[in-house]
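Only one chain is given next, in structure tokens, and it is the form predicted alone.
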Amino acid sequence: MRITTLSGGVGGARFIRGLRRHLDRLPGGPGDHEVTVIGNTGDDITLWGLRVCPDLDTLLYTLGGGIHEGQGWGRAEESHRIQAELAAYGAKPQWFGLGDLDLATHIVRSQWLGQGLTLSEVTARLASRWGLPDQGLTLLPMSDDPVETHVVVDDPEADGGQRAIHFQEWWVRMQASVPASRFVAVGMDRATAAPGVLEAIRTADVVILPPSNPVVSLGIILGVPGVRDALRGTAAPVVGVSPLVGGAPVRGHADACLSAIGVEATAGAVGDLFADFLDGWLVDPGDAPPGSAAGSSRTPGGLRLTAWDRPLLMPDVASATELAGAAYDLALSLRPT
């Protein structure tokens, strides 16, 4: 089986780790299933001259066994001596924390990019260091071209009463507390899908959208030319897992992102963002319409909803494995006989 996933950071990484565990338990054992992960690079930012790819790094560390489990991002057993020294020099910004082990990733990535390697080639080298190929995992950036998500916010002192800031400043420093007027994917007009991305979607046996931010993670990946068309055209069933539980994100600020694009923070409304290519949408039992039987309810856009028999939560690897298994089984049930 060839499974392709589109993923943001923490939620997607935990889900895919669970998916890998689920697949390894199936008849045939490890190695009989290949998982390709298409990672969001719209969160990427350059800090202190280094190229930082937060979602790709979270995927690498989580799938490679080096993640800080409590945070869901960054390295385990991390130290911050370099960050402290930068602060002593007055170097800014200080609102984006990078640990010493994490900095090694950004240093080598920036060095290889400077030597002329593409982001795909660099990511493949990093994935080998973390043992992803040995697990049957392939990590692809959505594009080799730089794309950065910016957020337009109101500012009475700026020309036109608005200004654009990098997504990371809005997300990390401001904690999405300032209402966003809109999101702009800078560089998307010049971007193309990275090698292997469209093929991974078109030739997949199953495509899964893990519970990632629908606007600034999945939405950015879908903005890469050709990706959405490939999802519409693939013969594989495409299923997604709602990132909302009871109308609220499990983590992060997805509700603030949905508000900015005028979409209600409900599982059905979020599913309808992808209704042109989704075959199934796994939702929390509390988010299914009252009285509807599992699999029989529909969103206003006509998307089939399937309620899981427990909350869509992943507090540990075991629960992530069960959730990923439910999404995988839903996809298999939608395959043509």
Contents of the next structure:
Number of protein chains: 2
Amino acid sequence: MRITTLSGGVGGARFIRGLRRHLDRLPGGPGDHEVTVIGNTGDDITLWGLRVCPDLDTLLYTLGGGIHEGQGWGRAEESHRIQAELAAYGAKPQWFGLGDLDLATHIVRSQWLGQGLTLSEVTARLASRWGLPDQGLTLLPMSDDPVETHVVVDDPEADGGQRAIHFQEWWVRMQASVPASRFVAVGMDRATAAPGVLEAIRTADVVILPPSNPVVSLGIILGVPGVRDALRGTAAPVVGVSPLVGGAPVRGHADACLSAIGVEATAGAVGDLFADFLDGWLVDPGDAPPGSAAGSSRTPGGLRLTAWDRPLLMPDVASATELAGAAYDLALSLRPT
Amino acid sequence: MRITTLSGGVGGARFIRGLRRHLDRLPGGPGDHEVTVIGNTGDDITLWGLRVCPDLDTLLYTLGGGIHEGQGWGRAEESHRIQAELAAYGAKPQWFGLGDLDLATHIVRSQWLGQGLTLSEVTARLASRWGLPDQGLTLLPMSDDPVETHVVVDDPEADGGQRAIHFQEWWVRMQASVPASRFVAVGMDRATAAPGVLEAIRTADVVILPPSNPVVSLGIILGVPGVRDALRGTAAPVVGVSPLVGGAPVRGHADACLSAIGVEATAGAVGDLFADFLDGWLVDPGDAPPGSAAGSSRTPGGLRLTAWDRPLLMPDVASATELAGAAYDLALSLRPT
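What I would like now is the form predicted in complex with a further copy of the same chain, since the data block earlier showed the form predicted alone; can you produce it?
Once more the chain from above appears, this time first in line as the rest of the complex follows.
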């Protein structure tokens, strides 16, 4: 089976690690399932001259066994000597923290990009070091073209009363505390999907959306020309997992992002964002309409909600494995017979 | 007094630190003397996409108190986590070792160069962090234009039986064990002296050449258009310190370099390389002709040798201070009255 997923950072990476584990335990063994991950690169940023791809790195480290489990991003056993040196030199910005081991990834990525390799080629090299191919995992950036999400915020001192700042500045430095008016994917007008992305969706047996941020992770990937059409057109069932539990994001600032695009922070409203291509939408038991039987309720957009019988949270690998298994089983149940 | 020096890496840096200490102890105090250091950038290399300036960095760290005293280059209390990561990714080359703290310098330098700053401007910023201005020290790269020394070596498999390799590959990877046919300063034909370089020589009260490598350090700086003419034309006395003691280099592979340019590895022969502008040449007692009185003997090129009454070695800061003091006193004795 060929399973294709779209993913942001922490939540997606944990979910996909669970998915891989679930698939490995199925009869037939690991070799029976190939998983392709299409990673968001809208969070990418150039810091200190180095190209940083936070979501791809979180996926690499999580799937490759190098992640800092506690914080969900960055490297285990990390140190921060270089950051202190950069501060001593007055290098800016200082609001984005990069560990020493993590920096090595950015150095080598920047070197390879500078030599003319595409981000896809670079990502494949990085994935090789982290053993992804050996696990039947292929990590693709959504695009080889630089796309950087910017956030439009109010600023009385700016022309027109608004200005656009890099997503990372809003997310990391401001902790999404300043209301976002809208998101702009700078570079998307010139971007094309990376090699293999559209094919991975079109030829998949199953497509799964993990509980990634619906606006600035999945939403950005969906903006890559051809991706949404491929999802609408694929013969594979497409199922997703709600990133909201009881109206609150499991992690991150999804509610602040939804507010910017005028979407209610409910599992149903988020599912309706994807209703044009989604076949199944896994929600928390508390988010299904009261009294509805599993699979029986529908969103205003007509999407069928399926409540899983346990909370959607992923406190550990075992629970992520179970959740991913439930999503996978839902997808199988929706396959054309 | 305005003292101008030309310098390579370790030997030059230690000598200039001693010079600064000597000047600080003179009547009038530190404020009475400004020292300008013109650093060799021919050793520069781009590694993993980062611009590395080994001689400038050795000068910064030595004069700024951050040097690894034992090895003479690199940072004190250094770690090597990033290098191990780069190796895990298969990044090349692996024969050049860069510590974590040291890498921060290269990251910030590369960032600033990428933003359009000149190497002079970048070096001034780095020097500021290391407190050089507060010590009355100005560090100038010899040129803002990239100049990289290459070494022509025999290679039976190459076209013409020879090939040129980067100086660092010859020096660090091969440890100068392969005979050099000649040195080529790639980029020198398009290079100009960095701002302030020629002025610092022309307007100096004293010019001192530390015991740096006469071929690949001082020799490269002298190849920058205008530098040699400025040394010939300056009203300041120009004195140098022999980098050879008894025919052997105090440090590094100066003998292998001299052999390539067909110059005998003696203090006198090296002095004659600079005889067109040198007014005094400090040599080891063992390198002055037997029985000659101090200052009385001359090289075949007519250069007056001055034997210092102690060995030229600089095993510690105190001895470097004494040696630099002797060179400075020699220069003062040669000033027009």
